[in-house]
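Only one chain is included here, represented as C-alpha coordinates and corresponding to the form predicted alone.
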Amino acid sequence: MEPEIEIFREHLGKKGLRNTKERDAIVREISAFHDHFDVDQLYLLIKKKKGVSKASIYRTIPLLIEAGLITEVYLEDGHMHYERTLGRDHHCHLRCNQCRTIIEFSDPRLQEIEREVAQKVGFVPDGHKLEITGLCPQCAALDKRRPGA
(Lines of atoms letter the chains of each structure in order from A and count residues from 1; the text may use other names and numbers.)
(Lines give C-alpha, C1' and ligand atoms only; values in the text may rest on other atoms or scores of the structure.)
Protein backbone atom coordinates (compact mmCIF):
# COMPACT_ATOMS: atom_id res chain seq x y z
CA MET A 1 0.00 0.00 0.00
CA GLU A 2 1.17 3.50 -0.76
CA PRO A 3 2.54 5.33 2.31
CA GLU A 4 0.13 8.26 1.85
CA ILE A 5 -2.89 5.95 1.89
CA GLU A 6 -1.60 4.12 4.95
CA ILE A 7 -0.91 7.34 6.87
CA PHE A 8 -4.29 8.79 5.91
CA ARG A 9 -6.24 5.68 6.89
CA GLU A 10 -4.44 5.61 10.24
CA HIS A 11 -5.29 9.29 10.79
CA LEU A 12 -8.95 8.68 9.95
CA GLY A 13 -9.05 5.74 12.37
CA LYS A 14 -7.64 7.86 15.20
CA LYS A 15 -10.38 10.42 14.57
CA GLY A 16 -13.08 7.75 14.45
CA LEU A 17 -13.79 8.44 10.77
CA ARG A 18 -14.20 5.85 8.07
CA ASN A 19 -12.30 5.68 4.85
CA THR A 20 -14.23 5.89 1.59
CA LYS A 21 -13.45 5.19 -2.05
CA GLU A 22 -13.65 8.94 -2.68
CA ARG A 23 -11.10 9.72 0.04
CA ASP A 24 -8.78 7.02 -1.30
CA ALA A 25 -9.09 8.46 -4.81
CA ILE A 26 -8.29 11.97 -3.55
CA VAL A 27 -5.20 10.81 -1.64
CA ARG A 28 -3.97 8.78 -4.64
CA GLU A 29 -4.37 11.75 -6.97
CA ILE A 30 -2.60 14.12 -4.58
CA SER A 31 0.27 11.66 -4.12
CA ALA A 32 0.89 11.94 -7.88
CA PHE A 33 1.17 15.75 -7.80
CA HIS A 34 4.69 17.18 -7.92
CA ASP A 35 3.68 20.82 -8.13
CA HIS A 36 1.40 23.12 -6.18
CA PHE A 37 -2.29 22.60 -6.79
CA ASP A 38 -5.66 24.02 -5.87
CA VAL A 39 -9.02 22.32 -5.37
CA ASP A 40 -10.20 23.19 -8.89
CA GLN A 41 -7.14 21.56 -10.51
CA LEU A 42 -7.55 18.48 -8.33
CA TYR A 43 -11.27 18.31 -9.09
CA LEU A 44 -10.76 18.49 -12.86
CA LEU A 45 -8.25 15.64 -12.74
CA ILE A 46 -10.16 13.44 -10.37
CA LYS A 47 -13.71 13.82 -11.69
CA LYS A 48 -12.66 12.38 -15.07
CA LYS A 49 -11.20 9.28 -13.42
CA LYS A 50 -13.21 8.67 -10.29
CA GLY A 51 -16.31 10.84 -10.27
CA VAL A 52 -15.44 12.50 -6.94
CA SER A 53 -17.41 15.63 -6.03
CA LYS A 54 -15.80 18.97 -5.27
CA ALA A 55 -17.54 18.91 -1.87
CA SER A 56 -15.73 15.65 -1.03
CA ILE A 57 -12.42 17.27 -1.91
CA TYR A 58 -13.16 20.32 0.26
CA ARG A 59 -14.10 18.04 3.19
CA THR A 60 -10.98 15.90 2.73
CA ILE A 61 -8.41 18.72 2.43
CA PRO A 62 -8.43 19.61 6.18
CA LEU A 63 -8.01 15.93 7.06
CA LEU A 64 -5.01 15.67 4.74
CA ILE A 65 -3.47 18.75 6.36
CA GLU A 66 -4.04 17.29 9.85
CA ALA A 67 -2.45 14.02 8.72
CA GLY A 68 0.65 15.93 7.56
CA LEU A 69 0.27 14.86 3.92
CA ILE A 70 -0.27 18.32 2.43
CA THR A 71 0.21 21.91 3.52
CA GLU A 72 -1.28 25.24 2.53
CA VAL A 73 1.24 27.14 0.46
CA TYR A 74 -0.31 30.41 -0.64
CA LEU A 75 -3.60 32.18 -1.31
CA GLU A 76 -4.10 33.48 -4.83
CA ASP A 77 -7.20 34.78 -6.59
CA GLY A 78 -9.33 33.91 -3.58
CA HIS A 79 -8.39 30.26 -3.25
CA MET A 80 -5.70 28.32 -1.44
CA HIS A 81 -2.93 26.38 -3.14
CA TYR A 82 -1.43 23.27 -1.56
CA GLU A 83 1.55 20.97 -1.93
CA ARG A 84 2.46 17.47 -0.84
CA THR A 85 4.70 17.27 2.21
CA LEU A 86 5.43 13.58 2.63
CA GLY A 87 8.98 12.76 1.61
CA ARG A 88 9.86 16.36 0.82
CA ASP A 89 12.37 18.48 2.67
CA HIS A 90 11.15 21.74 4.13
CA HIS A 91 11.54 24.59 1.69
CA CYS A 92 10.42 28.15 1.13
CA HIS A 93 9.07 29.97 -1.92
CA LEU A 94 9.88 32.89 -4.17
CA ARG A 95 6.68 33.87 -6.00
CA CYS A 96 6.63 36.15 -9.03
CA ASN A 97 3.82 38.70 -8.87
CA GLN A 98 3.74 39.02 -12.64
CA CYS A 99 3.99 35.57 -14.26
CA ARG A 100 3.09 33.62 -11.08
CA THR A 101 6.19 31.44 -11.30
CA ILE A 102 7.13 29.80 -8.02
CA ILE A 103 10.75 29.02 -7.23
CA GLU A 104 11.38 26.71 -4.29
CA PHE A 105 14.50 27.14 -2.16
CA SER A 106 15.87 26.00 1.15
CA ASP A 107 18.64 27.24 3.36
CA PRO A 108 19.56 25.69 6.72
CA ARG A 109 20.26 29.17 8.08
CA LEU A 110 16.53 29.90 8.02
CA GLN A 111 15.77 27.01 10.37
CA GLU A 112 18.57 28.13 12.68
CA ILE A 113 17.20 31.68 12.78
CA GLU A 114 13.74 30.27 13.52
CA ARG A 115 15.10 28.27 16.46
CA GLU A 116 17.02 31.25 17.85
CA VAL A 117 14.09 33.67 17.57
CA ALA A 118 11.68 31.19 19.14
CA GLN A 119 14.09 30.32 21.93
CA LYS A 120 14.53 34.01 22.88
CA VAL A 121 10.83 34.36 23.63
CA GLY A 122 10.17 30.81 24.86
CA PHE A 123 8.10 29.91 21.80
CA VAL A 124 7.87 26.25 20.73
CA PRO A 125 7.78 26.16 16.91
CA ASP A 126 6.33 23.33 14.90
CA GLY A 127 7.46 24.63 11.52
CA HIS A 128 7.77 27.77 9.48
CA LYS A 129 6.57 29.15 6.20
CA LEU A 130 8.38 31.80 4.21
CA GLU A 131 7.27 33.33 0.94
CA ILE A 132 9.11 36.14 -0.78
CA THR A 133 7.13 37.94 -3.46
CA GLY A 134 8.50 40.08 -6.25
CA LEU A 135 9.64 39.59 -9.82
CA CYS A 136 11.44 36.54 -11.20
CA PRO A 137 14.59 37.22 -13.25
CA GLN A 138 12.70 37.09 -16.57
CA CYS A 139 9.94 39.47 -15.47
CA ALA A 140 12.45 41.80 -13.81
CA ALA A 141 14.43 41.97 -17.06
CA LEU A 142 11.25 42.75 -19.03
CA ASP A 143 10.24 45.36 -16.47
CA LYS A 144 13.59 47.19 -16.89
CA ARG A 145 12.98 47.44 -20.63
CA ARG A 146 9.61 49.16 -20.22
CA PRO A 147 9.54 52.91 -20.76
CA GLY A 148 9.38 54.76 -17.47
CA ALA A 149 10.65 51.81 -15.43
Contents of the next structure:
2 protein chains.
Amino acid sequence: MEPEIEIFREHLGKKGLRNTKERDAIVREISAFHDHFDVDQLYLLIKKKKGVSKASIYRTIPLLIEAGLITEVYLEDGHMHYERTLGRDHHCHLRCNQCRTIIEFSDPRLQEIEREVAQKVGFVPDGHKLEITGLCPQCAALDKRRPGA
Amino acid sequence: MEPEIEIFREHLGKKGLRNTKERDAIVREISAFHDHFDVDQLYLLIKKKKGVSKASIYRTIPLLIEAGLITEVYLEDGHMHYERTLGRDHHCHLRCNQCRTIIEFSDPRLQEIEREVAQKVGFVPDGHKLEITGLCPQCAALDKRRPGA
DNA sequence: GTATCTGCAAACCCTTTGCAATAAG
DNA sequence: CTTATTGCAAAGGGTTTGCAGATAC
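Form predicted together with a further copy of the same chain, following the form predicted alone:
To see the whole picture, the full complex is given below, headed by that same chain.
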Protein backbone atom coordinates (compact mmCIF):
# COMPACT_ATOMS: atom_id res chain seq x y z
CA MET A 1 0.00 0.00 0.00
CA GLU A 2 1.19 3.47 -0.79
CA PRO A 3 2.62 5.27 2.18
CA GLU A 4 0.21 8.15 1.49
CA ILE A 5 -2.76 5.93 2.22
CA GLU A 6 -1.37 4.84 5.55
CA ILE A 7 -0.44 8.34 6.56
CA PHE A 8 -3.86 9.62 5.66
CA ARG A 9 -5.66 6.86 7.54
CA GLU A 10 -3.62 7.58 10.59
CA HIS A 11 -4.47 11.24 10.33
CA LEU A 12 -8.16 10.42 10.04
CA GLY A 13 -7.93 8.12 13.03
CA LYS A 14 -6.37 10.79 15.18
CA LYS A 15 -9.21 13.14 14.39
CA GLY A 16 -11.93 10.56 14.96
CA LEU A 17 -12.86 10.55 11.28
CA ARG A 18 -13.64 7.57 9.10
CA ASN A 19 -11.86 5.97 6.23
CA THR A 20 -13.92 5.53 3.07
CA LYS A 21 -13.32 4.17 -0.39
CA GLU A 22 -13.79 7.69 -1.77
CA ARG A 23 -10.99 9.02 0.39
CA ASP A 24 -8.78 6.13 -0.56
CA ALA A 25 -9.39 6.86 -4.22
CA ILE A 26 -8.55 10.52 -3.82
CA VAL A 27 -5.30 9.85 -2.01
CA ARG A 28 -4.34 7.22 -4.55
CA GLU A 29 -4.92 9.48 -7.54
CA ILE A 30 -3.00 12.34 -5.99
CA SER A 31 0.07 10.17 -6.00
CA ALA A 32 -0.27 9.98 -9.76
CA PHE A 33 0.42 13.68 -10.21
CA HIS A 34 4.05 14.49 -10.53
CA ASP A 35 3.64 18.24 -10.51
CA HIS A 36 0.87 20.74 -9.88
CA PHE A 37 -2.81 19.94 -10.19
CA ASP A 38 -6.16 21.53 -9.45
CA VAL A 39 -9.52 20.20 -8.30
CA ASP A 40 -10.84 19.83 -11.81
CA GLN A 41 -7.94 17.74 -13.01
CA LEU A 42 -8.24 15.52 -9.98
CA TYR A 43 -11.99 15.23 -10.44
CA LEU A 44 -11.74 14.21 -14.08
CA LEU A 45 -9.16 11.60 -13.25
CA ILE A 46 -11.10 10.13 -10.36
CA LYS A 47 -14.54 10.35 -11.90
CA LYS A 48 -13.48 8.18 -14.80
CA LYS A 49 -12.37 5.40 -12.53
CA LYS A 50 -14.42 5.62 -9.39
CA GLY A 51 -17.18 8.21 -9.58
CA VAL A 52 -16.21 10.37 -6.63
CA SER A 53 -18.06 13.69 -6.54
CA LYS A 54 -16.43 17.08 -6.67
CA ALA A 55 -17.94 17.98 -3.31
CA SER A 56 -16.10 15.10 -1.69
CA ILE A 57 -12.86 16.22 -3.25
CA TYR A 58 -13.35 19.73 -1.94
CA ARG A 59 -14.17 18.33 1.48
CA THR A 60 -11.11 16.09 1.47
CA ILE A 61 -8.52 18.67 0.47
CA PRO A 62 -8.27 20.41 3.85
CA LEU A 63 -7.67 17.01 5.42
CA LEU A 64 -4.91 16.22 2.94
CA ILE A 65 -3.25 19.52 3.74
CA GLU A 66 -3.48 18.88 7.48
CA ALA A 67 -2.01 15.43 6.97
CA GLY A 68 0.93 17.00 5.18
CA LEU A 69 0.29 15.21 1.89
CA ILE A 70 -0.30 18.28 -0.28
CA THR A 71 0.21 22.04 -0.13
CA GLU A 72 -1.52 24.91 -1.83
CA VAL A 73 0.17 26.59 -4.78
CA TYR A 74 -0.87 30.02 -5.99
CA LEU A 75 -0.68 30.29 -9.76
CA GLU A 76 -2.55 33.54 -10.33
CA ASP A 77 -5.08 32.09 -12.69
CA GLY A 78 -8.17 32.45 -10.61
CA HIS A 79 -8.33 29.21 -8.71
CA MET A 80 -6.27 27.13 -6.35
CA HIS A 81 -3.67 24.61 -7.35
CA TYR A 82 -1.96 21.99 -5.23
CA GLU A 83 1.16 19.91 -5.23
CA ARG A 84 2.13 16.64 -3.68
CA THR A 85 4.46 17.00 -0.74
CA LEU A 86 5.38 13.49 0.32
CA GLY A 87 8.64 12.16 -1.01
CA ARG A 88 9.50 15.40 -2.72
CA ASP A 89 12.26 17.76 -1.67
CA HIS A 90 11.10 21.05 -0.35
CA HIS A 91 11.35 23.52 -3.19
CA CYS A 92 10.24 26.95 -4.24
CA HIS A 93 8.99 28.32 -7.54
CA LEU A 94 10.18 30.62 -10.28
CA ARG A 95 7.12 31.73 -12.22
CA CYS A 96 7.26 33.29 -15.68
CA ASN A 97 5.06 36.37 -15.95
CA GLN A 98 4.52 35.75 -19.63
CA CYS A 99 4.04 32.05 -20.29
CA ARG A 100 3.22 31.09 -16.70
CA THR A 101 5.73 28.24 -16.67
CA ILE A 102 6.89 27.16 -13.26
CA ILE A 103 10.50 26.21 -12.64
CA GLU A 104 11.30 24.57 -9.33
CA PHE A 105 14.42 25.09 -7.31
CA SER A 106 15.75 24.65 -3.84
CA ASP A 107 18.31 26.51 -1.80
CA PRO A 108 19.48 25.36 1.61
CA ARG A 109 19.84 28.92 2.85
CA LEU A 110 16.08 29.32 2.97
CA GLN A 111 15.67 26.91 5.87
CA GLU A 112 18.22 28.94 7.74
CA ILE A 113 16.50 32.22 6.95
CA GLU A 114 13.16 30.78 8.02
CA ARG A 115 14.56 29.75 11.36
CA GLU A 116 16.48 32.95 12.03
CA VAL A 117 13.80 35.40 10.98
CA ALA A 118 11.16 33.56 12.95
CA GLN A 119 13.30 33.50 16.04
CA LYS A 120 13.93 37.22 15.73
CA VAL A 121 10.21 38.01 16.02
CA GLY A 122 9.27 35.19 18.40
CA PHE A 123 7.45 33.21 15.75
CA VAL A 124 7.27 29.35 15.73
CA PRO A 125 7.70 28.51 12.04
CA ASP A 126 6.33 25.42 10.31
CA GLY A 127 7.34 26.13 6.72
CA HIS A 128 7.84 28.73 4.03
CA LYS A 129 7.08 29.44 0.41
CA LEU A 130 9.33 31.48 -1.82
CA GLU A 131 8.24 32.54 -5.26
CA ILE A 132 10.46 34.40 -7.69
CA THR A 133 8.74 36.07 -10.62
CA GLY A 134 10.19 37.30 -13.89
CA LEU A 135 10.80 35.87 -17.34
CA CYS A 136 11.78 32.32 -18.13
CA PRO A 137 14.73 31.78 -20.49
CA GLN A 138 12.48 31.35 -23.55
CA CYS A 139 10.35 34.44 -22.94
CA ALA A 140 13.39 36.51 -22.02
CA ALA A 141 14.99 35.61 -25.35
CA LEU A 142 11.83 36.50 -27.29
CA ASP A 143 11.61 39.80 -25.46
CA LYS A 144 15.10 40.78 -26.51
CA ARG A 145 14.23 40.35 -30.16
CA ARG A 146 11.36 42.85 -30.01
CA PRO A 147 12.56 45.60 -27.69
CA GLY A 148 9.45 47.72 -28.14
CA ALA A 149 7.40 45.45 -25.92
CA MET B 1 0.76 65.99 -6.00
CA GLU B 2 1.49 62.55 -4.67
CA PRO B 3 4.21 60.77 -6.57
CA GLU B 4 1.83 57.83 -7.05
CA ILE B 5 -0.46 59.95 -9.16
CA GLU B 6 2.32 61.04 -11.44
CA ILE B 7 3.70 57.55 -11.80
CA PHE B 8 0.29 56.19 -12.61
CA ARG B 9 -0.46 58.88 -15.20
CA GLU B 10 2.81 58.18 -16.88
CA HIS B 11 2.00 54.49 -16.98
CA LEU B 12 -1.40 55.21 -18.49
CA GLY B 13 0.21 57.48 -21.06
CA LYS B 14 2.65 54.84 -22.15
CA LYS B 15 -0.18 52.41 -22.75
CA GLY B 16 -2.34 54.93 -24.61
CA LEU B 17 -4.93 54.91 -21.82
CA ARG B 18 -6.69 57.91 -20.34
CA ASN B 19 -6.52 59.58 -17.01
CA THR B 20 -9.85 60.00 -15.25
CA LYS B 21 -11.00 61.41 -11.95
CA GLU B 22 -12.02 57.91 -10.89
CA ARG B 23 -8.50 56.62 -11.43
CA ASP B 24 -7.07 59.59 -9.60
CA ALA B 25 -9.36 58.90 -6.67
CA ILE B 26 -8.36 55.25 -6.54
CA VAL B 27 -4.65 56.00 -6.58
CA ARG B 28 -5.08 58.68 -3.96
CA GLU B 29 -6.98 56.44 -1.56
CA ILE B 30 -4.51 53.62 -1.92
CA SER B 31 -1.85 55.89 -0.51
CA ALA B 32 -3.96 56.11 2.63
CA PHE B 33 -3.51 52.43 3.46
CA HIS B 34 -0.47 51.71 5.51
CA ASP B 35 -0.77 47.97 5.38
CA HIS B 36 -2.85 45.39 3.54
CA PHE B 37 -6.22 46.09 2.02
CA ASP B 38 -8.77 44.40 -0.19
CA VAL B 39 -11.18 45.61 -2.85
CA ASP B 40 -14.02 45.99 -0.41
CA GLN B 41 -12.10 48.18 1.98
CA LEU B 42 -10.94 50.35 -0.88
CA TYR B 43 -14.45 50.53 -2.26
CA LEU B 44 -16.02 51.61 1.02
CA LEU B 45 -13.39 54.29 1.47
CA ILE B 46 -13.74 55.68 -2.03
CA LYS B 47 -17.49 55.37 -2.33
CA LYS B 48 -17.98 57.60 0.68
CA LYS B 49 -15.96 60.38 -0.85
CA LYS B 50 -16.25 60.06 -4.58
CA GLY B 51 -18.71 57.41 -5.65
CA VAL B 52 -16.41 55.23 -7.72
CA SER B 53 -17.93 51.85 -8.61
CA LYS B 54 -16.50 48.51 -7.65
CA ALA B 55 -16.22 47.55 -11.31
CA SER B 56 -13.88 50.46 -11.91
CA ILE B 57 -11.75 49.44 -8.96
CA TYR B 58 -11.50 45.90 -10.27
CA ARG B 59 -10.60 47.24 -13.70
CA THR B 60 -7.96 49.56 -12.28
CA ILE B 61 -6.12 47.07 -10.09
CA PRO B 62 -4.24 45.31 -12.90
CA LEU B 63 -3.02 48.70 -14.06
CA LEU B 64 -1.83 49.60 -10.58
CA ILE B 65 0.09 46.35 -10.40
CA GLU B 66 1.66 46.94 -13.82
CA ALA B 67 2.65 50.42 -12.74
CA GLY B 68 4.40 48.96 -9.72
CA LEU B 69 2.24 50.76 -7.18
CA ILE B 70 0.74 47.70 -5.49
CA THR B 71 1.33 43.97 -5.29
CA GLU B 72 -0.96 41.08 -4.58
CA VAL B 73 -0.89 39.47 -1.15
CA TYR B 74 -2.29 36.01 -0.54
CA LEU B 75 -3.96 35.76 2.84
CA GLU B 76 -5.81 32.45 2.46
CA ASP B 77 -9.19 33.86 3.31
CA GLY B 78 -10.91 33.42 0.01
CA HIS B 79 -10.17 36.67 -1.75
CA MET B 80 -7.25 38.77 -2.87
CA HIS B 81 -5.51 41.37 -0.77
CA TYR B 82 -3.05 44.02 -1.87
CA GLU B 83 -0.37 46.19 -0.42
CA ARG B 84 1.18 49.46 -1.38
CA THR B 85 4.65 49.14 -2.83
CA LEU B 86 5.89 52.65 -3.38
CA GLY B 87 8.05 54.13 -0.67
CA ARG B 88 8.03 50.91 1.33
CA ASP B 89 11.00 48.66 1.85
CA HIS B 90 10.69 45.31 0.22
CA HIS B 91 9.58 42.86 2.85
CA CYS B 92 8.16 39.41 3.28
CA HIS B 93 5.47 38.00 5.55
CA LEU B 94 5.21 35.73 8.53
CA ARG B 95 1.62 34.53 8.73
CA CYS B 96 0.08 32.99 11.84
CA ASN B 97 -1.91 29.85 11.03
CA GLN B 98 -4.18 30.44 13.97
CA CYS B 99 -5.02 34.13 14.28
CA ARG B 100 -3.99 35.10 10.73
CA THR B 101 -1.85 38.00 11.92
CA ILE B 102 0.83 39.12 9.50
CA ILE B 103 4.26 40.13 10.72
CA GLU B 104 6.53 41.82 8.20
CA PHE B 105 10.26 41.37 7.98
CA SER B 106 13.09 41.84 5.58
CA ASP B 107 16.37 40.04 5.08
CA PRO B 108 19.03 41.23 2.66
CA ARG B 109 20.02 37.68 1.79
CA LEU B 110 16.80 37.22 -0.16
CA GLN B 111 17.82 39.63 -2.89
CA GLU B 112 20.99 37.67 -3.27
CA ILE B 113 19.19 34.35 -3.41
CA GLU B 114 16.75 35.73 -5.97
CA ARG B 115 19.58 36.81 -8.21
CA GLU B 116 21.66 33.67 -7.84
CA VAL B 117 18.87 31.16 -8.23
CA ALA B 118 17.48 32.96 -11.24
CA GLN B 119 20.85 33.09 -12.89
CA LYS B 120 21.33 29.39 -12.30
CA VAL B 121 18.25 28.51 -14.37
CA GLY B 122 18.53 31.33 -16.92
CA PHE B 123 15.61 33.27 -15.50
CA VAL B 124 15.37 37.10 -15.58
CA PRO B 125 13.90 37.92 -12.16
CA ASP B 126 11.79 40.96 -11.33
CA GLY B 127 10.95 40.25 -7.70
CA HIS B 128 10.13 37.64 -5.10
CA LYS B 129 7.71 36.87 -2.32
CA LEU B 130 8.62 34.89 0.75
CA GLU B 131 6.01 33.77 3.21
CA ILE B 132 6.80 31.96 6.44
CA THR B 133 3.90 30.24 8.17
CA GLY B 134 3.60 29.05 11.75
CA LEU B 135 2.40 30.47 15.04
CA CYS B 136 2.81 34.05 16.17
CA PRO B 137 4.20 34.65 19.67
CA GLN B 138 0.74 35.03 21.23
CA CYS B 139 -0.76 31.91 19.69
CA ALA B 140 2.38 29.89 20.40
CA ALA B 141 2.12 30.83 24.08
CA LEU B 142 -1.56 29.88 24.24
CA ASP B 143 -0.77 26.58 22.58
CA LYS B 144 1.76 25.66 25.21
CA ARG B 145 -0.80 26.07 27.97
CA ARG B 146 -3.20 23.53 26.44
CA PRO B 147 -0.97 20.81 25.06
CA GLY B 148 -3.86 18.63 23.93
CA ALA B 149 -4.58 20.87 20.95
C1' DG C 1 -15.45 63.32 -33.26
C1' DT C 2 -13.59 58.95 -31.71
C1' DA C 3 -12.07 55.65 -28.69
C1' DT C 4 -11.82 54.88 -23.90
C1' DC C 5 -14.05 54.74 -19.45
C1' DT C 6 -17.83 54.45 -16.20
C1' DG C 7 -21.78 52.42 -13.53
C1' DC C 8 -25.08 49.06 -13.34
C1' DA C 9 -26.61 44.60 -13.22
C1' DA C 10 -26.14 40.22 -14.84
C1' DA C 11 -23.10 36.55 -15.70
C1' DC C 12 -19.20 33.65 -14.27
C1' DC C 13 -16.80 30.33 -11.89
C1' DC C 14 -14.75 28.21 -8.13
C1' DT C 15 -16.04 26.68 -3.72
C1' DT C 16 -19.18 25.70 0.06
C1' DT C 17 -23.34 23.94 2.08
C1' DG C 18 -28.14 21.77 3.22
C1' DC C 19 -30.30 17.63 2.87
C1' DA C 20 -31.71 12.89 2.61
C1' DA C 21 -29.70 8.52 1.79
C1' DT C 22 -25.68 5.54 2.75
C1' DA C 23 -21.91 3.46 5.09
C1' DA C 24 -18.17 3.07 8.62
C1' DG C 25 -17.02 1.47 13.18
C1' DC D 1 -26.98 1.66 16.34
C1' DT D 2 -24.79 6.04 16.09
C1' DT D 3 -22.38 9.41 13.77
C1' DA D 4 -19.66 10.55 9.82
C1' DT D 5 -19.77 10.75 4.79
C1' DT D 6 -21.57 10.93 0.25
C1' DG D 7 -23.83 12.95 -4.01
C1' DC D 8 -26.71 16.20 -5.70
C1' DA D 9 -28.15 20.57 -6.56
C1' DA D 10 -28.60 25.02 -4.89
C1' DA D 11 -26.48 28.85 -2.69
C1' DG D 12 -22.42 31.84 -1.87
C1' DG D 13 -19.17 35.28 -2.80
C1' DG D 14 -15.47 37.42 -5.12
C1' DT D 15 -14.49 38.92 -9.80
C1' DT D 16 -15.53 39.81 -14.66
C1' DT D 17 -18.24 41.49 -18.45
C1' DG D 18 -21.93 43.48 -21.82
C1' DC D 19 -23.97 47.53 -22.65
C1' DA D 20 -25.48 52.28 -23.10
C1' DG D 21 -24.31 56.72 -21.68
C1' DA D 22 -20.51 59.84 -20.34
C1' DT D 23 -15.94 61.66 -20.90
C1' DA D 24 -10.92 62.32 -22.07
C1' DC D 25 -8.10 64.01 -25.60
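Residue numbers count along the first chain shown, from 1. Keep in mind that what you see is a predicted model, and the values were worked out from it rather than measured. Whichever C-alpha set is largest while still superposing within 1.5 Å between the two forms counts as the rigid core.
message: Could you check, with the core superposed, whether the Cα atom of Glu76 shifts 2 Å or more between the two forms?
response: It does, since the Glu76 C-alpha is displaced 2 Å or more between the two forms after the core fit.
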